[in-house]
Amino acid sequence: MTKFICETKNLSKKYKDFYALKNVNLTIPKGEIYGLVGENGAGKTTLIRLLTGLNFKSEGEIILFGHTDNLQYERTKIGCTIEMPALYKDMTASQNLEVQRIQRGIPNKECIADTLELIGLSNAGKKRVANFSLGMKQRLALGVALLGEPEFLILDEPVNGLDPTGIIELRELLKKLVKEREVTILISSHILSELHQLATCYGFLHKGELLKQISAEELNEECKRHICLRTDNIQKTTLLLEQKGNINNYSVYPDNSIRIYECLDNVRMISKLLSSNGVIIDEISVQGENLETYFENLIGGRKNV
(Lines of atoms letter the chains of each structure in order from A and count residues from 1; the text may use other names and numbers.)
(Lines give C-alpha, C1' and ligand atoms only; values in the text may rest on other atoms or scores of the structure.)
Protein backbone atom coordinates (compact mmCIF):
# COMPACT_ATOMS: atom_id res chain seq x y z
CA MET A 1 0.00 0.00 0.00
CA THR A 2 1.37 3.41 -0.98
CA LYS A 3 2.26 5.61 1.97
CA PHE A 4 1.30 9.23 1.42
CA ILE A 5 3.32 11.93 3.15
CA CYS A 6 0.71 14.54 2.31
CA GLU A 7 -2.93 14.40 1.24
CA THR A 8 -5.69 16.95 0.86
CA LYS A 9 -9.40 16.27 0.48
CA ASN A 10 -11.60 18.94 -1.11
CA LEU A 11 -9.23 21.58 0.24
CA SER A 12 -10.44 25.12 -0.45
CA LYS A 13 -9.41 28.67 0.42
CA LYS A 14 -11.96 31.40 -0.17
CA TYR A 15 -11.60 35.17 0.07
CA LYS A 16 -15.10 36.68 0.09
CA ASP A 17 -16.48 35.53 -3.30
CA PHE A 18 -13.12 34.41 -4.75
CA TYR A 19 -11.70 30.88 -4.46
CA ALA A 20 -7.89 30.91 -4.42
CA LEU A 21 -8.13 27.12 -4.09
CA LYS A 22 -11.18 25.01 -4.80
CA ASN A 23 -11.74 21.34 -3.89
CA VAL A 24 -8.10 20.31 -4.27
CA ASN A 25 -7.50 16.56 -3.84
CA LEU A 26 -3.75 16.06 -3.68
CA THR A 27 -1.69 12.93 -2.89
CA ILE A 28 2.10 12.97 -2.47
CA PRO A 29 3.68 9.50 -2.02
CA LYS A 30 6.68 9.02 0.24
CA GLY A 31 10.06 9.38 -1.47
CA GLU A 32 8.78 11.27 -4.52
CA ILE A 33 9.63 14.67 -5.96
CA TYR A 34 6.20 16.16 -6.63
CA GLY A 35 6.22 18.93 -9.23
CA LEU A 36 3.41 21.41 -8.65
CA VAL A 37 2.82 23.07 -12.02
CA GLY A 38 0.84 26.24 -12.53
CA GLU A 39 1.06 29.73 -13.94
CA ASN A 40 1.49 32.72 -11.63
CA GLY A 41 -1.71 33.16 -9.65
CA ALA A 42 -2.79 29.54 -10.06
CA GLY A 43 -2.81 28.97 -6.29
CA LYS A 44 0.55 27.25 -5.76
CA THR A 45 1.72 29.50 -2.93
CA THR A 46 -1.75 29.48 -1.34
CA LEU A 47 -1.67 25.70 -1.24
CA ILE A 48 1.81 25.68 0.30
CA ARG A 49 0.77 28.20 2.95
CA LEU A 50 -2.16 26.00 3.93
CA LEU A 51 0.00 22.87 4.14
CA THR A 52 2.57 24.62 6.33
CA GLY A 53 0.04 26.29 8.62
CA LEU A 54 0.79 29.84 7.49
CA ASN A 55 -2.83 30.29 6.46
CA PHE A 56 -6.17 28.77 7.42
CA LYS A 57 -8.30 26.64 5.11
CA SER A 58 -11.89 27.55 4.37
CA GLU A 59 -13.05 24.00 3.68
CA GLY A 60 -11.70 20.48 3.31
CA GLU A 61 -9.07 18.40 5.04
CA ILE A 62 -5.28 18.24 5.29
CA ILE A 63 -3.58 14.92 6.12
CA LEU A 64 0.13 14.97 6.99
CA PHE A 65 2.09 11.76 7.58
CA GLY A 66 -1.23 9.91 7.81
CA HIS A 67 -2.71 12.15 10.51
CA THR A 68 -5.51 14.72 10.48
CA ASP A 69 -5.17 15.80 14.10
CA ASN A 70 -2.34 17.62 15.87
CA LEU A 71 -1.08 19.04 12.57
CA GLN A 72 1.07 21.51 14.50
CA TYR A 73 3.26 18.61 15.62
CA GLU A 74 3.25 16.95 12.19
CA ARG A 75 4.46 20.22 10.65
CA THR A 76 7.65 20.03 12.74
CA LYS A 77 8.71 17.32 10.26
CA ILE A 78 8.42 19.79 7.36
CA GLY A 79 11.11 22.10 6.00
CA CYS A 80 9.88 24.92 3.80
CA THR A 81 10.94 27.90 1.72
CA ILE A 82 8.25 30.22 0.43
CA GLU A 83 9.67 32.57 -2.18
CA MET A 84 12.84 34.10 -0.64
CA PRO A 85 12.84 33.80 3.17
CA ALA A 86 14.16 36.61 5.34
CA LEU A 87 17.91 36.29 5.89
CA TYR A 88 20.05 38.40 8.20
CA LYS A 89 22.24 40.24 5.71
CA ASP A 90 24.81 41.41 8.25
CA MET A 91 25.40 37.84 9.46
CA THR A 92 27.33 34.95 7.95
CA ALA A 93 25.70 31.78 6.68
CA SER A 94 26.66 29.97 9.87
CA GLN A 95 25.21 32.71 12.06
CA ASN A 96 21.96 32.73 10.09
CA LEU A 97 21.56 29.00 10.58
CA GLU A 98 22.41 29.32 14.29
CA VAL A 99 19.64 31.90 14.79
CA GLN A 100 17.17 29.60 13.04
CA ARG A 101 18.33 26.62 15.08
CA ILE A 102 17.77 28.44 18.38
CA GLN A 103 14.40 29.87 17.32
CA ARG A 104 13.15 26.42 16.37
CA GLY A 105 14.55 24.68 19.43
CA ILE A 106 16.81 22.27 17.55
CA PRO A 107 19.26 20.91 20.15
CA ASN A 108 22.03 19.51 17.97
CA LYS A 109 24.51 22.34 17.35
CA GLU A 110 26.58 20.12 15.03
CA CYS A 111 23.75 20.28 12.49
CA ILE A 112 25.02 23.74 11.43
CA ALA A 113 28.29 22.41 10.00
CA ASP A 114 26.51 19.41 8.45
CA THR A 115 23.96 21.65 6.75
CA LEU A 116 26.60 24.07 5.44
CA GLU A 117 28.48 21.17 3.90
CA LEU A 118 25.31 19.74 2.38
CA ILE A 119 24.35 23.03 0.69
CA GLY A 120 27.91 23.80 -0.42
CA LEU A 121 28.55 26.82 1.82
CA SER A 122 31.20 25.36 4.11
CA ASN A 123 33.79 27.72 2.62
CA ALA A 124 31.67 30.86 2.96
CA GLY A 125 33.55 31.65 6.17
CA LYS A 126 32.95 35.15 7.54
CA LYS A 127 31.43 36.47 4.34
CA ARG A 128 28.23 38.35 5.11
CA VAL A 129 24.99 37.35 3.38
CA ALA A 130 24.77 40.88 1.96
CA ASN A 131 27.73 39.96 -0.24
CA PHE A 132 26.32 36.59 -1.36
CA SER A 133 25.34 35.91 -4.93
CA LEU A 134 21.69 35.07 -5.57
CA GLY A 135 22.64 31.40 -5.94
CA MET A 136 24.36 31.41 -2.54
CA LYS A 137 21.30 33.05 -0.95
CA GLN A 138 19.07 30.39 -2.49
CA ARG A 139 21.30 27.64 -1.10
CA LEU A 140 21.27 29.26 2.34
CA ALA A 141 17.47 29.49 2.20
CA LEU A 142 17.42 25.78 1.43
CA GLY A 143 19.78 25.21 4.36
CA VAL A 144 17.31 26.95 6.68
CA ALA A 145 14.60 24.58 5.46
CA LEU A 146 16.87 21.56 5.97
CA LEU A 147 17.68 22.30 9.61
CA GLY A 148 16.32 19.55 11.82
CA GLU A 149 16.47 16.98 9.01
CA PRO A 150 12.84 17.27 7.80
CA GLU A 151 11.07 14.29 6.26
CA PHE A 152 9.07 16.51 3.90
CA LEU A 153 10.61 19.46 2.05
CA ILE A 154 8.40 22.12 0.43
CA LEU A 155 10.04 24.55 -1.98
CA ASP A 156 8.20 27.43 -3.63
CA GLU A 157 9.88 28.62 -6.86
CA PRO A 158 13.41 27.68 -5.67
CA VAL A 159 15.16 28.28 -9.01
CA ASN A 160 13.96 31.85 -9.50
CA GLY A 161 16.91 34.02 -10.49
CA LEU A 162 19.45 31.21 -10.53
CA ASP A 163 21.93 30.93 -13.38
CA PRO A 164 22.22 27.60 -15.26
CA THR A 165 25.05 26.39 -13.01
CA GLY A 166 23.04 27.18 -9.87
CA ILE A 167 20.01 25.36 -11.24
CA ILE A 168 22.06 22.25 -11.98
CA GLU A 169 23.60 22.32 -8.50
CA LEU A 170 20.20 22.67 -6.85
CA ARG A 171 18.78 19.86 -8.97
CA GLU A 172 21.56 17.47 -7.98
CA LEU A 173 21.23 18.42 -4.31
CA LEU A 174 17.50 17.67 -4.28
CA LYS A 175 18.03 14.31 -5.96
CA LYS A 176 20.70 13.53 -3.35
CA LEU A 177 18.30 14.35 -0.52
CA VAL A 178 15.72 11.93 -1.89
CA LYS A 179 18.21 9.15 -2.54
CA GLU A 180 20.39 9.39 0.56
CA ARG A 181 18.04 10.83 3.19
CA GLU A 182 14.69 9.59 1.88
CA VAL A 183 13.26 13.09 1.91
CA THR A 184 9.95 13.66 0.10
CA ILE A 185 9.84 16.94 -1.84
CA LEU A 186 7.08 19.20 -3.10
CA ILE A 187 8.50 21.77 -5.51
CA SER A 188 6.38 24.42 -7.19
CA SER A 189 7.59 26.22 -10.27
CA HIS A 190 6.46 27.81 -13.50
CA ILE A 191 9.80 26.89 -15.10
CA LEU A 192 8.47 23.66 -16.52
CA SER A 193 11.57 22.60 -18.43
CA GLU A 194 13.43 22.36 -15.13
CA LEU A 195 10.65 20.44 -13.38
CA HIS A 196 10.67 17.96 -16.25
CA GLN A 197 14.26 17.02 -15.35
CA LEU A 198 13.55 16.66 -11.65
CA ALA A 199 10.01 15.62 -10.73
CA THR A 200 8.88 12.01 -10.42
CA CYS A 201 5.19 12.96 -10.34
CA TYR A 202 3.16 16.06 -11.13
CA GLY A 203 0.09 18.01 -10.17
CA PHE A 204 -1.31 20.61 -12.59
CA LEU A 205 -2.98 23.58 -10.91
CA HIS A 206 -5.05 26.16 -12.79
CA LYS A 207 -7.21 28.93 -11.31
CA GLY A 208 -7.16 27.21 -7.94
CA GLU A 209 -8.23 23.79 -9.23
CA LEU A 210 -6.06 20.69 -9.47
CA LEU A 211 -6.75 19.55 -13.03
CA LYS A 212 -4.65 16.41 -13.05
CA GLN A 213 -2.09 14.29 -11.19
CA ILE A 214 0.25 12.08 -13.20
CA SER A 215 3.50 10.16 -12.74
CA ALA A 216 6.64 11.12 -14.66
CA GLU A 217 6.47 7.85 -16.58
CA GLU A 218 2.86 8.50 -17.63
CA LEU A 219 3.67 12.07 -18.56
CA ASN A 220 6.67 11.06 -20.65
CA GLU A 221 4.49 8.53 -22.44
CA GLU A 222 1.83 11.14 -23.16
CA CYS A 223 4.42 13.68 -24.32
CA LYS A 224 6.27 11.19 -26.53
CA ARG A 225 5.71 11.95 -30.20
CA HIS A 226 3.50 9.38 -31.88
CA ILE A 227 0.74 8.83 -34.38
CA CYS A 228 -2.59 8.58 -32.56
CA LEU A 229 -4.90 6.25 -34.47
CA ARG A 230 -8.54 5.31 -33.88
CA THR A 231 -10.40 2.95 -36.19
CA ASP A 232 -13.53 0.81 -36.27
CA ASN A 233 -11.55 -2.45 -36.01
CA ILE A 234 -8.51 -2.59 -33.73
CA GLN A 235 -7.61 -6.22 -34.46
CA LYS A 236 -7.67 -5.78 -38.23
CA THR A 237 -5.76 -2.50 -37.92
CA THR A 238 -2.90 -4.04 -35.92
CA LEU A 239 -2.66 -6.99 -38.31
CA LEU A 240 -2.39 -4.65 -41.29
CA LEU A 241 0.20 -2.49 -39.53
CA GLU A 242 2.41 -5.48 -38.80
CA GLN A 243 1.90 -7.65 -41.90
CA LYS A 244 1.59 -5.05 -44.65
CA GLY A 245 3.06 -1.92 -43.11
CA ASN A 246 5.97 -3.62 -41.32
CA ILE A 247 5.16 -1.50 -38.26
CA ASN A 248 5.77 -3.13 -34.88
CA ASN A 249 6.55 -0.22 -32.56
CA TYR A 250 3.04 0.60 -31.37
CA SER A 251 0.80 0.27 -28.31
CA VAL A 252 -2.94 -0.27 -27.91
CA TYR A 253 -4.52 1.76 -25.07
CA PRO A 254 -7.64 1.05 -22.97
CA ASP A 255 -9.52 3.88 -24.70
CA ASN A 256 -9.16 1.87 -27.97
CA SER A 257 -6.58 4.23 -29.39
CA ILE A 258 -3.38 2.99 -31.03
CA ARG A 259 -0.12 4.89 -30.63
CA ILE A 260 2.48 4.32 -33.34
CA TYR A 261 6.02 5.39 -32.50
CA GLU A 262 7.55 5.05 -35.96
CA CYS A 263 6.76 6.36 -39.46
CA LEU A 264 5.86 9.74 -37.96
CA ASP A 265 6.58 11.40 -41.30
CA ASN A 266 4.51 8.92 -43.28
CA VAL A 267 0.98 9.30 -41.95
CA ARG A 268 -0.39 9.26 -45.49
CA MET A 269 1.04 5.77 -46.11
CA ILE A 270 -0.68 4.41 -42.98
CA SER A 271 -3.94 6.10 -43.88
CA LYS A 272 -3.85 4.70 -47.43
CA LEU A 273 -2.96 1.21 -46.18
CA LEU A 274 -5.90 1.04 -43.80
CA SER A 275 -8.45 2.69 -46.10
CA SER A 276 -7.59 0.46 -49.05
CA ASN A 277 -8.22 -2.58 -46.86
CA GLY A 278 -11.64 -1.48 -45.67
CA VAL A 279 -10.71 -0.03 -42.27
CA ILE A 280 -12.63 3.12 -41.31
CA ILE A 281 -10.33 5.73 -39.73
CA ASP A 282 -11.95 7.86 -37.02
CA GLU A 283 -8.77 9.73 -36.13
CA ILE A 284 -5.17 9.84 -37.29
CA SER A 285 -2.80 12.59 -36.14
CA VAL A 286 0.73 13.16 -34.91
CA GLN A 287 0.75 14.04 -31.21
CA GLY A 288 3.23 14.56 -28.39
CA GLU A 289 4.69 17.69 -26.89
CA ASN A 290 7.03 19.21 -24.33
CA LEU A 291 5.80 19.94 -20.80
CA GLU A 292 4.94 23.55 -21.61
CA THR A 293 2.75 22.55 -24.54
CA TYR A 294 1.20 19.72 -22.52
CA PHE A 295 0.19 22.16 -19.78
CA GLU A 296 -1.12 24.69 -22.28
CA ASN A 297 -3.27 22.00 -23.90
CA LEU A 298 -4.45 20.78 -20.49
CA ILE A 299 -5.69 24.21 -19.43
CA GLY A 300 -6.85 25.17 -22.92
CA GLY A 301 -10.42 24.12 -22.29
CA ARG A 302 -10.48 25.87 -18.91
CA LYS A 303 -9.29 29.33 -19.94
CA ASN A 304 -12.75 30.72 -20.32
CA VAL A 305 -14.27 28.95 -17.33
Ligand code: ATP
The other form holds:
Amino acid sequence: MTKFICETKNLSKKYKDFYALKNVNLTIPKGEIYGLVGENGAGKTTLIRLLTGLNFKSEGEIILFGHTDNLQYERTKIGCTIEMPALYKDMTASQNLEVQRIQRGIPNKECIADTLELIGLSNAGKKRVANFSLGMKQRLALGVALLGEPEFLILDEPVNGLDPTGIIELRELLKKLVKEREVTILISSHILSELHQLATCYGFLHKGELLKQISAEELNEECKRHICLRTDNIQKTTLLLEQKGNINNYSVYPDNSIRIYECLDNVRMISKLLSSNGVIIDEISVQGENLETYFENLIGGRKNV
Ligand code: ATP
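Requested next: the structure of the form predicted in complex with this ligand (the form predicted alone having been shown above).
After this comes the whole thing, all chains and molecules, with the earlier chain placed first.
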Protein backbone atom coordinates (compact mmCIF):
# COMPACT_ATOMS: atom_id res chain seq x y z
CA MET A 1 0.00 0.00 0.00
CA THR A 2 1.34 3.41 -0.94
CA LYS A 3 2.34 5.83 1.79
CA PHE A 4 0.91 8.78 -0.11
CA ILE A 5 -2.75 9.21 -1.00
CA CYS A 6 -1.99 12.10 -3.30
CA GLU A 7 1.18 13.44 -4.92
CA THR A 8 1.90 15.96 -7.62
CA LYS A 9 5.15 16.36 -9.52
CA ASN A 10 5.92 19.70 -11.13
CA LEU A 11 2.21 20.25 -11.63
CA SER A 12 1.40 23.42 -13.56
CA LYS A 13 -1.73 25.08 -14.89
CA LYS A 14 -1.39 27.84 -17.42
CA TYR A 15 -4.05 30.24 -18.70
CA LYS A 16 -2.48 31.79 -21.83
CA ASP A 17 0.77 33.26 -20.41
CA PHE A 18 -0.36 33.21 -16.79
CA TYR A 19 0.60 30.37 -14.47
CA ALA A 20 -2.23 29.77 -11.96
CA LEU A 21 -0.06 26.90 -10.66
CA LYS A 22 3.64 26.48 -11.22
CA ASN A 23 5.72 23.33 -10.61
CA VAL A 24 3.78 22.24 -7.55
CA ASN A 25 5.28 19.22 -5.73
CA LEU A 26 2.75 18.20 -3.13
CA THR A 27 2.69 15.05 -0.97
CA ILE A 28 -0.26 14.04 1.20
CA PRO A 29 0.45 11.00 3.39
CA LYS A 30 -2.35 8.58 4.30
CA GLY A 31 -4.32 9.47 7.42
CA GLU A 32 -3.23 13.11 7.51
CA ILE A 33 -5.32 16.27 7.49
CA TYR A 34 -3.45 18.43 4.99
CA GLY A 35 -4.12 22.15 5.36
CA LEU A 36 -3.65 23.96 2.04
CA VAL A 37 -3.14 27.61 2.91
CA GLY A 38 -3.00 30.49 0.46
CA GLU A 39 -4.42 33.99 0.13
CA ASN A 40 -7.16 34.78 -2.40
CA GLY A 41 -6.02 33.87 -5.89
CA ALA A 42 -3.07 31.73 -4.69
CA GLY A 43 -4.27 28.76 -6.75
CA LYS A 44 -6.01 26.56 -4.15
CA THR A 45 -9.18 25.96 -6.15
CA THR A 46 -7.18 25.47 -9.33
CA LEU A 47 -5.11 22.76 -7.63
CA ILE A 48 -8.23 21.07 -6.26
CA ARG A 49 -9.93 21.19 -9.67
CA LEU A 50 -6.93 19.46 -11.25
CA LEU A 51 -6.84 16.77 -8.55
CA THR A 52 -10.54 16.05 -8.89
CA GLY A 53 -10.48 16.06 -12.70
CA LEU A 54 -12.66 19.16 -13.11
CA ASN A 55 -9.90 20.83 -15.08
CA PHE A 56 -6.92 19.74 -17.18
CA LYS A 57 -3.32 20.24 -16.12
CA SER A 58 -0.89 22.01 -18.45
CA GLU A 59 2.25 20.20 -17.30
CA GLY A 60 3.42 17.76 -14.64
CA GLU A 61 2.02 14.67 -13.01
CA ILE A 62 -0.79 13.74 -10.62
CA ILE A 63 -0.47 10.52 -8.60
CA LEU A 64 -3.58 9.32 -6.74
CA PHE A 65 -3.42 6.32 -4.39
CA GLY A 66 -0.02 5.51 -5.92
CA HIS A 67 -1.29 5.45 -9.53
CA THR A 68 -0.60 7.78 -12.43
CA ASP A 69 -2.84 6.00 -14.91
CA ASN A 70 -6.61 5.52 -14.96
CA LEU A 71 -7.05 8.53 -12.69
CA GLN A 72 -10.78 8.63 -13.44
CA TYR A 73 -11.12 5.31 -11.59
CA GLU A 74 -8.90 6.48 -8.71
CA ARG A 75 -11.08 9.59 -8.41
CA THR A 76 -14.10 7.44 -7.55
CA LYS A 77 -12.44 7.07 -4.11
CA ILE A 78 -12.49 10.85 -3.61
CA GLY A 79 -15.27 12.87 -2.00
CA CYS A 80 -15.16 16.58 -2.69
CA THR A 81 -16.83 19.89 -1.96
CA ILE A 82 -15.76 22.74 -4.18
CA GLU A 83 -17.40 26.00 -3.27
CA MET A 84 -21.09 25.45 -2.40
CA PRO A 85 -22.50 22.31 -4.08
CA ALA A 86 -25.85 22.38 -5.84
CA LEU A 87 -28.36 21.53 -3.14
CA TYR A 88 -32.08 21.34 -3.86
CA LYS A 89 -33.48 24.18 -1.77
CA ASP A 90 -37.05 22.87 -1.68
CA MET A 91 -35.95 19.48 -0.36
CA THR A 92 -34.95 18.34 3.12
CA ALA A 93 -31.43 17.17 4.03
CA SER A 94 -32.54 13.55 3.79
CA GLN A 95 -34.17 14.06 0.34
CA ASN A 96 -31.06 15.83 -0.96
CA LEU A 97 -28.87 12.92 0.12
CA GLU A 98 -31.33 10.43 -1.40
CA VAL A 99 -31.19 12.19 -4.80
CA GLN A 100 -27.39 12.07 -4.69
CA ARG A 101 -27.42 8.40 -3.64
CA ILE A 102 -29.63 7.41 -6.57
CA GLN A 103 -27.65 9.54 -9.06
CA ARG A 104 -24.42 7.88 -7.99
CA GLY A 105 -25.89 4.38 -7.92
CA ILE A 106 -25.09 3.71 -4.27
CA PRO A 107 -27.20 0.65 -3.36
CA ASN A 108 -27.21 0.84 0.42
CA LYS A 109 -30.22 2.96 1.51
CA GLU A 110 -29.10 2.94 5.13
CA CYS A 111 -26.21 5.21 4.26
CA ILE A 112 -28.64 8.17 4.33
CA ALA A 113 -29.50 7.79 8.03
CA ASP A 114 -25.84 7.02 8.86
CA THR A 115 -24.64 10.13 7.02
CA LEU A 116 -27.30 12.39 8.61
CA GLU A 117 -26.22 11.11 12.01
CA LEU A 118 -22.55 11.68 11.20
CA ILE A 119 -23.05 15.28 10.05
CA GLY A 120 -25.41 16.07 12.92
CA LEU A 121 -28.51 16.67 10.78
CA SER A 122 -30.63 13.74 11.97
CA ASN A 123 -32.91 16.18 13.74
CA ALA A 124 -33.31 18.57 10.81
CA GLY A 125 -36.52 16.63 10.02
CA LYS A 126 -38.83 18.28 7.48
CA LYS A 127 -36.94 21.56 7.37
CA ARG A 128 -36.21 22.59 3.78
CA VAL A 129 -32.64 23.47 2.80
CA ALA A 130 -33.88 26.98 1.91
CA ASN A 131 -34.34 27.53 5.65
CA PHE A 132 -30.97 26.08 6.67
CA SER A 133 -28.26 28.18 8.29
CA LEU A 134 -24.96 28.43 6.42
CA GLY A 135 -23.40 25.98 8.88
CA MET A 136 -26.17 23.43 8.19
CA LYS A 137 -25.69 23.83 4.43
CA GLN A 138 -21.93 23.33 4.82
CA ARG A 139 -22.56 20.17 6.83
CA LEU A 140 -25.01 18.86 4.25
CA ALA A 141 -22.46 19.57 1.52
CA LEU A 142 -19.99 17.52 3.51
CA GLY A 143 -22.61 14.76 3.81
CA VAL A 144 -22.99 14.70 0.01
CA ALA A 145 -19.21 14.32 -0.33
CA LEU A 146 -19.20 11.51 2.23
CA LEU A 147 -21.94 9.41 0.63
CA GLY A 148 -19.73 7.02 -1.27
CA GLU A 149 -17.51 6.44 1.82
CA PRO A 150 -14.50 8.12 0.18
CA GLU A 151 -10.94 7.33 1.25
CA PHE A 152 -9.82 10.85 0.40
CA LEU A 153 -11.90 13.91 1.21
CA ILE A 154 -11.15 17.25 -0.45
CA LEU A 155 -12.78 20.33 1.07
CA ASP A 156 -12.37 23.72 -0.59
CA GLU A 157 -12.74 26.51 1.98
CA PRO A 158 -15.39 24.68 4.08
CA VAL A 159 -14.88 27.10 6.96
CA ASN A 160 -15.91 30.13 4.85
CA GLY A 161 -18.75 31.97 6.55
CA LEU A 162 -18.93 29.66 9.57
CA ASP A 163 -19.16 31.19 13.04
CA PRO A 164 -16.70 30.04 15.77
CA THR A 165 -19.11 27.33 16.98
CA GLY A 166 -19.56 26.08 13.42
CA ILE A 167 -15.77 25.93 12.98
CA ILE A 168 -15.37 23.89 16.18
CA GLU A 169 -18.16 21.50 15.12
CA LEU A 170 -16.61 21.00 11.69
CA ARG A 171 -13.19 20.45 13.27
CA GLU A 172 -14.58 17.74 15.57
CA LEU A 173 -16.44 16.07 12.72
CA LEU A 174 -13.36 15.91 10.50
CA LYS A 175 -11.23 14.53 13.32
CA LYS A 176 -13.88 11.87 13.89
CA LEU A 177 -13.78 10.91 10.20
CA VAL A 178 -10.02 10.45 10.28
CA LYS A 179 -10.20 8.40 13.46
CA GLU A 180 -13.24 6.24 12.74
CA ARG A 181 -13.15 5.92 8.95
CA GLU A 182 -9.43 6.38 8.29
CA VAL A 183 -10.17 9.12 5.78
CA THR A 184 -7.34 11.33 4.50
CA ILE A 185 -8.34 14.97 4.16
CA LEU A 186 -7.18 17.93 2.08
CA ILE A 187 -8.72 21.15 3.37
CA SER A 188 -8.06 24.61 1.94
CA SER A 189 -8.34 27.97 3.63
CA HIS A 190 -6.96 31.47 3.25
CA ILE A 191 -6.70 31.80 7.04
CA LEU A 192 -3.99 29.68 8.63
CA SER A 193 -5.33 30.01 12.18
CA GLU A 194 -8.65 28.46 11.09
CA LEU A 195 -6.84 25.25 10.24
CA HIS A 196 -4.83 25.29 13.44
CA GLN A 197 -5.78 22.48 15.86
CA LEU A 198 -7.10 20.53 12.89
CA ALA A 199 -4.44 20.10 10.22
CA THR A 200 -1.64 17.63 10.89
CA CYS A 201 0.48 19.05 8.07
CA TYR A 202 0.42 22.19 5.94
CA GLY A 203 1.23 23.32 2.43
CA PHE A 204 1.65 27.05 1.77
CA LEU A 205 0.63 28.17 -1.69
CA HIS A 206 1.49 31.63 -2.96
CA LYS A 207 0.98 32.97 -6.48
CA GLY A 208 0.69 29.44 -7.81
CA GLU A 209 3.83 28.12 -6.12
CA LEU A 210 3.99 25.75 -3.16
CA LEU A 211 6.40 27.65 -0.92
CA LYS A 212 6.65 25.12 1.87
CA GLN A 213 5.27 21.87 3.29
CA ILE A 214 5.57 21.47 7.03
CA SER A 215 4.15 19.18 9.73
CA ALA A 216 1.94 20.63 12.48
CA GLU A 217 4.65 19.84 15.06
CA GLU A 218 7.27 21.64 13.00
CA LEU A 219 4.96 24.62 12.56
CA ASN A 220 4.23 24.80 16.28
CA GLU A 221 7.93 24.57 16.97
CA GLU A 222 8.64 27.40 14.49
CA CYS A 223 5.98 29.57 16.08
CA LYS A 224 7.01 28.90 19.67
CA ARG A 225 8.75 31.92 21.15
CA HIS A 226 12.37 31.21 21.97
CA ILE A 227 15.84 32.71 22.21
CA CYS A 228 17.89 31.77 19.17
CA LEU A 229 21.55 31.51 20.08
CA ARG A 230 24.66 30.87 17.97
CA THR A 231 28.11 30.73 19.51
CA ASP A 232 31.62 29.51 18.70
CA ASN A 233 31.37 26.60 21.17
CA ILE A 234 28.13 24.64 21.62
CA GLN A 235 29.40 22.30 24.32
CA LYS A 236 30.73 25.06 26.51
CA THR A 237 27.57 27.12 25.93
CA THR A 238 25.17 24.35 26.99
CA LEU A 239 27.33 23.54 30.02
CA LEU A 240 27.26 27.18 31.12
CA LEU A 241 23.52 27.48 30.47
CA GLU A 242 22.76 24.43 32.61
CA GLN A 243 25.32 24.76 35.38
CA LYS A 244 25.58 28.51 35.87
CA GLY A 245 22.36 29.81 34.30
CA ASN A 246 20.12 27.00 35.57
CA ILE A 247 18.57 26.79 32.07
CA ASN A 248 17.50 23.30 30.98
CA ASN A 249 14.63 23.93 28.57
CA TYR A 250 16.55 24.24 25.30
CA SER A 251 17.32 22.22 22.16
CA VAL A 252 20.29 22.14 19.84
CA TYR A 253 19.44 22.20 16.13
CA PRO A 254 21.33 20.54 13.25
CA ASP A 255 22.42 23.98 11.99
CA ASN A 256 24.28 24.42 15.34
CA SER A 257 21.81 26.95 16.67
CA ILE A 258 20.46 26.60 20.20
CA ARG A 259 16.81 27.39 20.99
CA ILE A 260 16.09 28.35 24.58
CA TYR A 261 12.46 28.26 25.66
CA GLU A 262 12.82 29.93 29.06
CA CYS A 263 14.31 33.13 30.36
CA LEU A 264 12.87 35.04 27.37
CA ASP A 265 12.72 38.29 29.31
CA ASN A 266 16.33 38.06 30.41
CA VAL A 267 18.40 37.73 27.27
CA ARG A 268 20.95 40.11 28.74
CA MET A 269 21.71 37.69 31.59
CA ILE A 270 22.47 34.91 29.10
CA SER A 271 24.69 37.05 26.94
CA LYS A 272 26.58 38.33 30.00
CA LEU A 273 27.02 34.80 31.35
CA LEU A 274 28.45 33.52 28.08
CA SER A 275 30.71 36.43 27.22
CA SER A 276 32.14 36.66 30.73
CA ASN A 277 33.14 32.99 30.37
CA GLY A 278 34.93 33.51 27.06
CA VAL A 279 32.19 32.29 24.67
CA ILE A 280 31.87 34.32 21.47
CA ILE A 281 28.23 35.04 20.62
CA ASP A 282 27.47 35.17 16.89
CA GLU A 283 23.73 35.67 17.32
CA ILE A 284 21.28 36.05 20.16
CA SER A 285 17.69 37.11 19.53
CA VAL A 286 14.12 36.39 20.59
CA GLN A 287 12.20 34.63 17.80
CA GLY A 288 8.87 32.92 17.19
CA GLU A 289 5.61 34.40 16.01
CA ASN A 290 1.89 33.82 15.82
CA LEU A 291 0.50 31.78 12.94
CA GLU A 292 -0.65 34.67 10.79
CA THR A 293 2.67 36.51 11.18
CA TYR A 294 4.46 33.29 10.26
CA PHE A 295 2.42 33.06 7.06
CA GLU A 296 2.84 36.75 6.25
CA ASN A 297 6.60 36.47 6.69
CA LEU A 298 6.68 33.36 4.53
CA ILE A 299 4.96 35.09 1.63
CA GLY A 300 6.98 38.26 2.05
CA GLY A 301 5.15 40.43 4.52
CA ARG A 302 1.97 40.87 2.52
CA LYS A 303 -1.04 41.91 4.50
CA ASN A 304 -3.68 40.55 2.14
CA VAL A 305 -4.07 37.08 3.71
P1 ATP B 1 -9.78 32.07 -3.57
O2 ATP B 1 -9.36 31.86 -2.15
O3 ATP B 1 -10.08 33.50 -3.86
O4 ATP B 1 -10.84 31.13 -4.03
P5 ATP B 1 -7.76 30.47 -4.91
O6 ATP B 1 -6.50 30.29 -4.15
O7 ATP B 1 -8.74 29.34 -4.90
O8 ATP B 1 -8.46 31.82 -4.46
P9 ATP B 1 -7.83 30.18 -7.77
O10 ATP B 1 -9.31 30.32 -7.88
O11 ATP B 1 -7.26 28.82 -7.93
O12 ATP B 1 -7.32 30.81 -6.40
O13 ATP B 1 -7.17 31.14 -8.84
C14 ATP B 1 -5.76 31.23 -9.04
C15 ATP B 1 -5.47 32.23 -10.13
O16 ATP B 1 -5.87 31.68 -11.39
C17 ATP B 1 -6.21 33.55 -9.98
O18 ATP B 1 -5.35 34.61 -10.35
C19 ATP B 1 -7.37 33.42 -10.95
O20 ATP B 1 -7.75 34.69 -11.43
C21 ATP B 1 -6.74 32.59 -12.05
N22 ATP B 1 -7.75 31.79 -12.81
C23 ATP B 1 -8.55 30.85 -12.29
N24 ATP B 1 -9.34 30.35 -13.25
C25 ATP B 1 -9.04 31.00 -14.41
C26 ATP B 1 -9.49 30.92 -15.76
N27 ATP B 1 -10.43 30.06 -16.13
N28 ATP B 1 -8.92 31.75 -16.66
C29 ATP B 1 -7.94 32.61 -16.31
N30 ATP B 1 -7.46 32.73 -15.05
C31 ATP B 1 -7.99 31.95 -14.12
